[in-house]
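Taking the form predicted on its own, here's one chain by itself in structure tokens.
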Amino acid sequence: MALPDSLPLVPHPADVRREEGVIPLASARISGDAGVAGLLRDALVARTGVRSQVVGEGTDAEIVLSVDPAAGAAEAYVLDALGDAIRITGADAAGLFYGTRTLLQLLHDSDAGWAVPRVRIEDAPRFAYRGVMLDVARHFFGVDAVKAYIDRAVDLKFNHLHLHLTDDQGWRLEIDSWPLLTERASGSDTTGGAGGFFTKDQYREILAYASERHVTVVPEIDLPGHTHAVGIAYPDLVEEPWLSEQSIAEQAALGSPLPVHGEYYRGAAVGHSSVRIHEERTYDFITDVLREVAEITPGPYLHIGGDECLGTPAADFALFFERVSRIAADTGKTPVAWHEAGAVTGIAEGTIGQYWGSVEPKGSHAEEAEHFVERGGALIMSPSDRAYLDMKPTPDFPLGLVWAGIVPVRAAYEWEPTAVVPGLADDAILGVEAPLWTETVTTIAAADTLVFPRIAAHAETAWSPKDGAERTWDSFRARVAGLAPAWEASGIEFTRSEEIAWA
């Protein structure tokens, strides 16, 4: 089978230099780093059967992996296909192994057998955060199923699993100190399933995993809202759910039941909780969560939530923000806030803001986004109307929700994360995540028919440059097509999309 024109590769690299054969891989012999080594040559065997082997330094191999910090900026790696090897060098362990990722994307059966054409990249990201995040709250997915989710994600070169713990359906990660929320308040979810929640070995297990694929993961303990759980297990650190006649239709719409305070909330609708502002207890609570939640987590960053807090007046969420906010930084880590948080004059200096609004803002939204820079804090671009993976991509979707609107692969692809917020330099802009909220998603291979191909666009957003001459639609929809056996291989459950001439 002969390699298409266009190289299956996505996101596209900074520069690609391509000439005629391949070089055959009938068996593999890897050198380098014993670790990425490793994950290349399960991947091998994985995809083609080829019984790779990791040899030592110094032997004659057909892969040679080595990092070299005069490859380039951070996470930047060279893959020289040009000679009798396969040279993949890194400017550090985290570009090393991406460029074995791009690596993978390369192979497919020629008249040779599996082989890789004779070709040299350069490449390099664009954006340093790079994520996905997977809601574990709405229904929660155990340890093999986020592993899965992780793979997905690393084999397009994101670095960062944004894990949503919490939320008014369900808790989800054991606090010591606060032994109830995982024994009274994790029992449920939207689905009518029987919930869950993870032990911290078993998120141990999860940061070890993620680490040795150079996956940051970023905890979210949503505040001061989506907290109805939290009064099942204390009570009397929650409000009674905040009820007005537009909430109530919004319930009724969703064909969601009331939330009774105390009991299991199974329903989809926001902004009914909130945890008790003006009770110290409260914050003693969130001193105690958010420490142990840090002390465990290795990465930089604490998501601490602030969105949707319909029924929370305005001085009272600038108060429970500016001081929680400054907790989340005593712990070390950069607090990260949904956009409304922006609001608060005084959130803690150094906050990372995630933009969720539209991709064109609307209200306050880009001025609460800008707050973030303005008080040295940057800007993580998940605007729902292009990033949202719960969206449906066509109206007679069977999965998916749509009150963002309906994000074909098209629209996932065309937007421009430094465009959205007018006035803000481009460095402003950390990077790009692309979120999977839970609502109607049960299992891995149904969140696969919402996040692929889409998943593959956000992807060349955050780590392709942007005038790349590769970077259009055009071009993409024919490499994305080209991964079909690749992801068919992974059994990724992708929905073949009609925008897509799929190979």
Ligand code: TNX
Contents of the next structure:
Amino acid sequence: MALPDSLPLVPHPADVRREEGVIPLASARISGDAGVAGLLRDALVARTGVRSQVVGEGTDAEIVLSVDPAAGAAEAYVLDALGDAIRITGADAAGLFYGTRTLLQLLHDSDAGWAVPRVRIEDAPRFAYRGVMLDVARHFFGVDAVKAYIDRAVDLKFNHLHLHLTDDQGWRLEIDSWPLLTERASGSDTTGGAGGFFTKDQYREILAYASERHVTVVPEIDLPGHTHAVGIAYPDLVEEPWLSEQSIAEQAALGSPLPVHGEYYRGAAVGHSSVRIHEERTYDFITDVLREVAEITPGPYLHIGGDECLGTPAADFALFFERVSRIAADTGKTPVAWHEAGAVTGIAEGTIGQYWGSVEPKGSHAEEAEHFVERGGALIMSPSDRAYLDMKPTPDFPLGLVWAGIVPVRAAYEWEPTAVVPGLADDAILGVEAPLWTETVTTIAAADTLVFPRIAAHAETAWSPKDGAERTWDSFRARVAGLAPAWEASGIEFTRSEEIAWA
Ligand code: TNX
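Taking the form predicted on its own as the starting point, write out the structure of the form predicted together with the ligand.
The complete assembly is shown below, putting the previous chain first.
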């Protein structure tokens, strides 16, 4: 099958020069960085059956990998497939890795066998932070599932995985100094399943897998709300559930049982729990947990939540978050928090805000987001009506939620991260993250149906130049259709959205 006129490249590279013809790939000897070369070989073997092997540097090879800082800024690469060999030069190891992800998208089964079009590509990301989030608290996803999610993300050049590790329904990471968290509070989930948790070794295994693929893991311990599960392990740390008339009605509408202090919560409502803000022992607990998480996490970020504390008076929330953002910063990490924490005047300087309001901010959301920037931080943009992968893509979709709206592929594609919160300098936006909350999702196969193809839209928003000629919905929908064969070959259960003209 010949390749279409618009090459199936998502995210679209900064610059693509295409010439007539293809380079057939009868066999693939790969030289260069052993880690990146090995991953490329594995992908080639899985996809093509082309005889592929890693060979020593300087040996004859069809695919020549190298690193040269002159190839561009951080994460940049040049892919040259105009000569006899395919040469990929990364500005750094990450750039080299992204060049190989582009090569995999160029690979197609032509009349001459597996081949690559003759192209020269110069590419670099728009944003430094290109994230996906997986909620392993509402339903637990084990090590293999998280690795599979990382595989999906890196093929689209995402470089951060935010793990939402704790919530009302379960605590998912072993903490040595507070062992009952996982002993008592990990064994359930939103729908009454068995739950689960990561031992520290398993968490380290995820970190290693991520790091080989140039992914930074951002662990989240959600505080002070979303902490009902803490109260199953240590009842004295958590308040009685906060229930307003409105939230009781909402839970009835969701078919969720009401939360009971110290017992598993098997429901999907939010905003009813809080740790005890006026108890010193709460801060001993948080100091230990954040220290242990920081100690085993190599990346620079520590996410401390801050969302949906519906029953917490603003003054208590401020008192708590000023103190806890500092405890987080004192671990040596940069704190990250959901945008509500931007209401806190004295939040630790440099804290990164994660914006989850709508693309047209409501109420105080924009001001809250701005405050992180005033305090020397920056923003990660996750507008829920565009970037939330758990919102239904069509009204009748079997999985997903609707509270932020129905999010078709086109809506996921067409928004501009620097335009959401007005008046900010472009460099106030660290990047983009697409969260997957898992109240309705129990397996990676199910996740795939919600996530694909919309995740590709977010990859392009995060990576591709804003004003590139191909940065249009019409171009995107043609290119994303071209990824279907690779997704099928990888066993990705993507949704054949009617908005895309799948071949
Ligand atoms: C809101 S927006 C949440 C999560 C839910 C999600 C479901 C935000 C930071 N929190 O607790 O899982 O909606 O879409």
